[in-house]
Each structure stands twice: as structure tokens, then as C-alpha cells.
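One chain comes next, on its own, written as C-alpha cells: the form predicted on its own.
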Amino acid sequence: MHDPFDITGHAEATDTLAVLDGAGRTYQAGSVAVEALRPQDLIIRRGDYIAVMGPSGSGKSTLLHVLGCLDRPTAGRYLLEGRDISRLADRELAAVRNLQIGFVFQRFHLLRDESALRNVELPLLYAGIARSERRQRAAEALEAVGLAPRARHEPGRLSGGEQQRVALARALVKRPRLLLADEPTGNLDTVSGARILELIEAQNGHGTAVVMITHDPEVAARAATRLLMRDGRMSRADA
């Protein structure tokens, strides 16, 4: 098992997907500077499965926002497939988010008046993919999560577990290199939550790196690497 904090000599390796190189994020709250993510190194390899735990306010969401290119580091660098993300223009950053990164949140963020198929299609629409290919890939993604028979149903006609599977299909339809999950089972019953984890782990088995925030020790135990965040700083949970 590699050391996730040792980036020495690994930043340019072929199996390296993402690198935080002394990256940190400070927010300004009035006259007070809040260091939500303290400058630190982190390496994510292709196929990694990382669980991040920690109390509320410890910096977990900030870490995910930086990794997902939803926010830029204010210190250090963030490299994704060798590109310094912090130097990209907003338009380039949006393209990276849409094409290379999948997101699964505790809240499903589905369009309630659109079908499951249409919800899954949307990232491909934004990416400029032709309609016929969009439909085919969205249908395949729904089939992969076991929801092909429900493709024409709006979210209101689906259970919570089914809605989360639609959200997962929407993340996977982009064929992301990096899948970021923020409490993806938090609003689900035990059976539905287990199904979502199995689907995420199946995608990880195909080579997609997964970084997942969870408060559940049993969920975290399924990951190959477990990190603990406190006061904006990461450490090995098993250290």
C-alpha cells in the first residue's frame, strides 16, 4: 500500500491521477482568514479507493471541492493528469469537471420534471455529445445501475435508492477518471446504501479512482485507504 502523502518522485508516474502539492484553501470571513484546508501533499493513483472521515467542519467538503475543481487552492498546486488545475481559465476548468470527474452527493440533485434517462443525459449534452450517442450512453449507464426499466420515470416516481442510482449513472455516463462521493449513502436505508456502495466499488474495479466522504466507519472500512481530517489537515486513519 502506497503512502498517500508521499508525492516524491511520483507526480509524473504513469499511474498517478491527481496530486495535491502543498495545496491548501483559505477563505475570508469578514476580517478573519479561515484555513479550511491546510497546505498538504496528497497523491491519488488510478484505481485508488480512498475514504475520508472527520467531524463536521474539519475540511472534508473543501478537500472534495478542490479535488473536483469546484474550487481552486489558494496555496500550492493541484495537478490532475499532469495539468496544473489552478492555472486553468474558468471555461477550461468547467470542461475538466464535466469530462474527467464524476460527482455523487448525499442529495441527489435530479431535475424533478425530467425522466431518469434525461437526467443521466445532461452532462453529455453540456459536453456537446450528439443526441444519438447521448441516448445510447445514458441508457447503458442506467442499465449498469439496474434501472433500465425505469428510464422514463421522473424522480418523484422513484424511491430514494433508485434516485441515488440515477445520480450515480449520471456521474458514470461521463466515464470519469475520478469519482467523488460525498456521503452517497447518507439518506438511504441499509439495503439501498449497500447497493450504491457495490456499484461504486464495481466502477473502482474498472480503474476509476474513488474518493468518498463518510461518517460511517463500516462504509470507510470498505476502502483501501482511510484518511482522517481534523482542523483542515489529513492523516492516516489507521496511523
Given for the second form:
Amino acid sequence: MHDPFDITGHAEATDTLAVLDGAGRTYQAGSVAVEALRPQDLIIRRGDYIAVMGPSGSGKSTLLHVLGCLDRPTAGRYLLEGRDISRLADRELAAVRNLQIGFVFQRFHLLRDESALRNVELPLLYAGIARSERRQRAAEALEAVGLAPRARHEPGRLSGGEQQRVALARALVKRPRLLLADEPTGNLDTVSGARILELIEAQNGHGTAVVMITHDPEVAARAATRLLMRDGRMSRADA
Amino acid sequence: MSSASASFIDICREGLLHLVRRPMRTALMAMTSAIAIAVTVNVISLSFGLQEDIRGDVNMFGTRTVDVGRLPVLVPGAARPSLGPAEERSIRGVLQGLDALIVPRRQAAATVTLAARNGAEAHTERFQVVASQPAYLKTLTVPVQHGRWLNDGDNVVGEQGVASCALDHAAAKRIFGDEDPAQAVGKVFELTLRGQARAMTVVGVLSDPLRYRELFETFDEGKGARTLTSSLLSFRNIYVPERLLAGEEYSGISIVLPTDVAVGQTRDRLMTIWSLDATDPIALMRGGIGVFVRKDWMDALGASASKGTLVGNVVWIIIVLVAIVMISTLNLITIRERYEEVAIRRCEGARRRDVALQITAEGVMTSLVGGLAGLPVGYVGAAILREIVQFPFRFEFKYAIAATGIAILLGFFSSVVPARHAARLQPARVLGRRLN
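Alternative state: the form predicted in complex with the partner chain, after the form predicted on its own:
Starting with the chain above, the whole complex follows.
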């Protein structure tokens, strides 16, 4: 098992997906600078399965936002497939999110007025894919998570577990290289949570790297690498 | 990396679906737009309609007519300049070669006894009497509506001293009441002219070229005093044969020219007779003789109508600006409710411009629908106002096109701030607030 904080030789390694090279994120709250993510190294390889644990406010979400290109590091570099993300323009960042990164959130974050099918279609729409192909791929993704019969249902008519499966289908329909999951089972019952984890792990088995934030030690235990975050600093949870 | 992005049509469809799924909100914003466009259509149809009608009237008058007349005496005791056959000969002399029709006229105030009607007692009223040759009609360029114009035969003294006359439409209505002026032809009324009462037979009634008589009269009053030309063009006169004021000095001489160039030449040549300086109004007044080119007077009137249009334009622009502010505010409030949706779209690959485009498309579509709904409302409103206030509301297809364009612009500009706000939203902040 590789050391996730050792980024030596990452440029030459063929399985390197993402690298935080001394990357940190500081927020300005009035006159006070808040170091939400302390500058540090992290390497994520293709097919990695990383669980991040830590108390609220420890910087987990900030880490996820930086990895998901929703936020830029204020220190160091973030390299995704060799490209320095911190130097990309907004439209390039949007393209990275659109094509390379899948998101799954604790509260699902689905468009409430749209059907499950249209929710899953969304990233394909912004990828400029034709409508008929969008429909077909979205239907396949819903079928893969076992929700084909519920494709026309709006989120309000779906259970929590079903909504999270729609969110997962939306993340997977774009065939991402990196799947970021923020407490994906946090709002679900045990059975639904287990189903979601199976689907995520199945995708991981196909080579998609997974970074999952969780408070649940049992969920974290299923990951190959477990990290602990505290005060914006990461460490090995099992060290 | 592929830089493919959503198509314009796909983003507009996203906006359309959003509007359809929020019918109440969409209807509210469309209604604001509809009201703005309805009022705009009304104001445009009023101001441009009025201007076009007045220009139409102005062009109908004899704009190639030049009037020479005596001005009111400003200095007490000063002698009035002479204007008679000798001056007419001088005018004919200087205008040789211009193919000008030169018609002198005499004017005098007269009274007519009006019969009791509509609850009002019988009373006398002042009218302007114009005595001239039959050719005078050519200086007016107003068609005869009923009966006929005066001819040489009318200049002969008739049986029992009854004389013929023609009336302006407004004079006929005043003398014989509001009945159809056609009924006035053949009727007799009593005219007191130079202290002598005489019976007058109406042989014809001219049509009224002034659709907006009140407006013309207001314009006159606005200038402080009636000009000689505007007095004539009030079209509320009684036209009598030349013999009724024979022997008196001329009140004016009207000259009809065949071309605009000839009009200019006429003005210049007339100045030489009285040594007038057209650029010095004081000197012009001192001379006691005025030269009025009707086209100048009409241009001044047209300019007044243009000012009215300008005021109308300011009114509808203010209304549209208020609507923009209102819809913008409503849109901004809506955007605050849509933070999560915008953040999700950004997470899934929407660029800032995609978000801005969707919000703008929503605004334009809403405003366009509202504007199209406002058009018939504006049309009906204009029709009702036309009946109530008798104002010249004029609804034309081109105004509908203009209003549609304004609706699109309204939608666009009312979306600028909300679209910018939505596009600048940081998805990490929105989602971060909801995560832990």
C-alpha cells in the first residue's frame, strides 16, 4: 500500500491521478485569516479508495472542494492528470468538473422540479452531448443503480436511498476518473446506505478513484486508505 | 481535454422548463412586463399618432402659399402702411416669371345672431369674414364638402339684397348647431357687417382640415397672439363675395407658388418692396407689413408636435425603466431561492456564462410573453381612451413591432443584474453551507 502523503516521483508514475503539492486553502473572515486546509502533500492514484474522517470544521469539505475544482488552493499546487488546476480559467474548471469529477453529497442536491432522468442528464447537457444520446446514457445510468422504473419520478416522490442513487447515477453517467462523496450514507438507513456503498465500490472496482468523507468508522473501514483530518491537517487514521 | 459545452438551444430549453414549472412566479413577472408594454403601446400610439396626424394635416395645407399682410400697429398714433391695388401691382411686378397666383383679400369682423338651442338663449357671436375672388379657394387647398364655392355670379347683387357665402365646417356647426353641416347649404342667416345687417345664403361648406382643432388653437395661444396666417387657418370663417367689402384696403394678399424654390424666391423678392429683413423680427414689425410663408408656420407647428412626441417618449422610457427595476428585483429575490440549483449546475459543469445565459433567456422569454399579452391590452386601452378623451390614439402594426422589441430589451436588461449575480455564485460556498 502506497503512502498517500509521499508525492515523490508522481510526475513519472503512470497511475497518478491527482496530486496536492503543498496545497492549502486559507479563507479571509473579516480581518482574520482562517487556514481551513493547511499546506500539505497528497497523492491520489487511479483506483484509490480513500476515506477521510474528522470532526466538523476540521477541513474535510474544504479538501473535497479543492479536489473537486469547486475551489482553488491559496497555497501550493493541485495537479489533476498533470494539469495545474489552480491556473485554469473558469470555463476550463467547469469542463474538468463536467468530464472528470463526480460528486455525491449527503443531502443529494438534486434539482427538485426535474425528473430523475433529467437530473442524471444534467452533466451530459453541459458536455454538449445531443439530446437523444443524453436520454439513452441517463437511462442506462439509472438502470445501473436499479432505478429504471423510477426514471420519470421527481426527487420528492423518491425515498432518501433512491434519491442518493439518482445522485450517484448523475455522478457516474459522465464516467468520472475521480468520485468525491461527502457523507453519502449520512442521511440513509442501513440498508440503503449499504446499497450506495456497494455501487460506489463497484465503480471503484472499474478504476474510478474514490475519496469519501464519512463520520462512520464502519464505512471508513471499507476503504483501502483512511485519513484523519484535524485542524486542517491530514494524517493516516491507522498510523 | 474536450471543451464541448451546452448548446444555446439546450440552455434556453432549460430556462423555458424552469419557467413552466414556476407558473405563478412566471405569471407575476410577465404581468409586470405586460403592464409596461400596454402603457408603452398607449403612449407610443398617442404621441406618434398625434405627430403623424398633425404632419398629415400640415402637408395638406397650402404650404407653397405666401401671405402678405398688415401687422397690428404697435406704436399708438402711427399710420398703418398701405396695402391696396398699388401694392398688389408691385407684387405682381417683382414676381413676374414665377408663375404665381396672386389673390388679394379683405377681412372684417362681423357678428351673427345665433338662435336659441340646447338650453342656451339666442345671442350674437363674432366671426371673421373674408371677402375675395373665387380663386381664393386655391390658396386654402381645402376641399368643398357640401354645396359649392363662390363664383363670379355671386358677386352680383341678388334679389332683395341676399348675398351668397361659403362657410368653414366649424363656422357652419357654430351657426346652425351640431347638425350635419350638409343641411346648412341653402339656409339663410343674418350677418351684421360694418353695422349693416344682411341676409346670407349658404352655398357651400368646406371640409374641416383640423382634426385636432383644440391643439391648433392652444398652439396659437402659446405664441401670445394669433398670427395673420393662423387666423386665416383657424378655418372658422365666413367667405363672402368681393363686393361686400369693396373699396376697403386689403387685409392681405395670398400668393400660391408652383414650387418650393419659387416660395424662397418670392420671400426674397417681397423683402425688396418693403425693405424688410427677415432675420430681424423687430424691424419686420416696425415696417407694418408681414410676409408669412405658411410652410414656416407649419414647420413650427410640426416642431411643437415633435416636442409632444419627445415628452411621450420620456414617459414610456420611464415606465419601462421602472418595470426593469421591478422585474430585476423580483428576479434577484428568485435567484436567492435558486442558489442550490445554480450551485448544482455549476458542480455538474455549467460555466458562468451558461448560468448567465439561462437566467437571461428566462427573463427575455417571460418579458416577451408578457409583452405579447400587453399588446392587445394596450390596443383595447387605446381604443377606450380614444372614445373617452377624443385623443388621436393610433395603433399600427409598426408600433406593435416596436413594443415587442421593447419587451425583449426589457427582459434582457432586467436580467443583467440577476444573471451576473447568479453567474458569480461560488458553488463551494453554497454547498458548503449545507454539507456539515
